[in-house]
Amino acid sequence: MKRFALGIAGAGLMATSLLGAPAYGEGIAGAPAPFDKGGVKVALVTFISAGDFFQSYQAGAQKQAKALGIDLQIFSGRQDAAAQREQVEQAINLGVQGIIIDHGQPEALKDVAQKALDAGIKVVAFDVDLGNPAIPQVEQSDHELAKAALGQAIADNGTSFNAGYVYVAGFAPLDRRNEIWEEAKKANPGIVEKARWGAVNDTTASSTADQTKAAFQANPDITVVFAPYDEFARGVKLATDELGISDKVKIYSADISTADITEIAAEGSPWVATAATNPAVVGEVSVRAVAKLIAGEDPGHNIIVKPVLITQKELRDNAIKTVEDLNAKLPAFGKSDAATASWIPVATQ
């Protein structure tokens, strides 16, 4: 999801030129202009760069850029809204043809995103709603993520339980997931939210763990925690382990990584299910979307990458230990046909 903090001085530019097949500067036979001749430059401006999800997202974007012969320059985020805004300005000044904005705070980005559009630069946003009809939004179908995770929680625990909820308002994915949480409580009055907490910063998991301990000490009757972001879930698991109550609590989350799989599948883990897309696939989709815009094609305004439900039992039964295992054993997790075109090469290693 996201994080705040740290100053502009820490928010430097990491420019990654990707040479591959085709090499940057070479064209793709049969592709529309400018991809037929090559030399396309795109900037990926992130809000958060730390954490497994975001590293995997960037790796997927790099793979797809390489396949397209795009010179992808990554501006590494440091959870600083002013810094990210400045980085969009830097990307505009570099003369890129496309900008992907990855997360962030909308009010800090709307005017600079419009400035990019006014300069003829195509813009795509991932998990940040810039409120601009000219900017397609790549989404993980956050409503479906939350529905899948909460559906499993209800299947496991019934429609009456005392719940803890980890949430920070103001971030589009979390806000969309929150809508489903509120709907679930309304539809099931027996689900009682005993406590709500959350932190989004450069130490989200540990901060969440500290808050979780306080929440459980005040509400020892909580048996289910909905933590719809894997860093939240890690923090909750850390706290329940330290409190010695992991056998009394079940955690349901969103997002997945290899490190998460290890945590979920561990003996005695309270983290029993998550709903997720493959972040690398989302990165690929983001690059394909901006490539289509640059080529004069319409990728659609809301570009949805559909999630899958992943349970602890499924991971254990199928000996799934890594995201690569998930890709192999759950094909729906490892690919998406969103923002595809016949001329766009498949991303490869």
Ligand code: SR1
Contents of the next structure:
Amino acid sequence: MKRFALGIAGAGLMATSLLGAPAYGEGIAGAPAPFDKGGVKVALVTFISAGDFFQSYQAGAQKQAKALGIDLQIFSGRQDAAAQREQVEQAINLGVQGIIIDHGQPEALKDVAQKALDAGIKVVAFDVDLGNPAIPQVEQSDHELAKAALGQAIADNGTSFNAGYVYVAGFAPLDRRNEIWEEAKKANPGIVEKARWGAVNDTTASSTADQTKAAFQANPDITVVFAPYDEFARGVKLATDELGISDKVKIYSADISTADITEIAAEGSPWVATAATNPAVVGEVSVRAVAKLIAGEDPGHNIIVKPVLITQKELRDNAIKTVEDLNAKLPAFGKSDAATASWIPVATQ
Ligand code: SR1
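Show the other one: the form predicted in complex with this ligand, since we just had the form predicted on its own.
Up next: the whole complex, starting with the chain shown before.
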């Protein structure tokens, strides 16, 4: 786990900047085929389209695609497993060289992902385990992420507190974070889970807010909420603000965006820590991984982007207001050397 620490030098990456990015159809001098000639098409097939995390992820993917001269087509799944499955098939029919599958339900995707592989298309999965050795997995080290957020919760609140927990099963990152929550409770019997709730839909934050109000009305003694997805944390904060109990509750989350930074740093905010990567960097890594596969290189099977623990105090003390401020103050947050190659240009943030 990288801790927030100003002035840490980032990993040295290639010097090529986006300024010299090839147009689609132009090649990159010195790159392996087919990137030397250009004209590479990749599809990004998403399951969740809404929310800061996913928009930033897509923006990062687009930036890295542009730097590589890739035509990246993004399909928005809108939390519909059947639609996402159809979109993978559409991408196969479009004749793309690579497909990135971003979240989703494994059972709806495994056979169409294999169909893509059978057609000679390279496939990378982000946060969905397709159980296929030919499909590299990009993830944010969700175990470390949850350990960091819960470690801060224990540092702030001790090992005995009444907790609320926001969780929806079936999403690989949330399931991995849940494993750590279960371990933390087992190791600290004084942590009592009084209520569990959660929803993932088009309006996750407001649905979570409604559920949070009900949970607090039934369990007014909850003092800590573990909400390991920023849309969950936003919903919890909305509810505690509306109930007038934000001074009695502390929220620990995952993810970060500029809007989240504003919410966390606000005076009286109960949202006191989050463990996060820069989602744009995860998008870049996903595109680099599929580009390496297309070029016949091995990006590795488990491609990890490491999270950083970010606390309310650190944001306030360092006057961090945006994700760009975090990139500047904490280079290890704004870059990853996962799935890099000397011929892959850096997508500057
Ligand atoms: C519903 S899954 C949401 C999570 O996916 C990504 O891993 C983000 O970190 C987010 O928390």
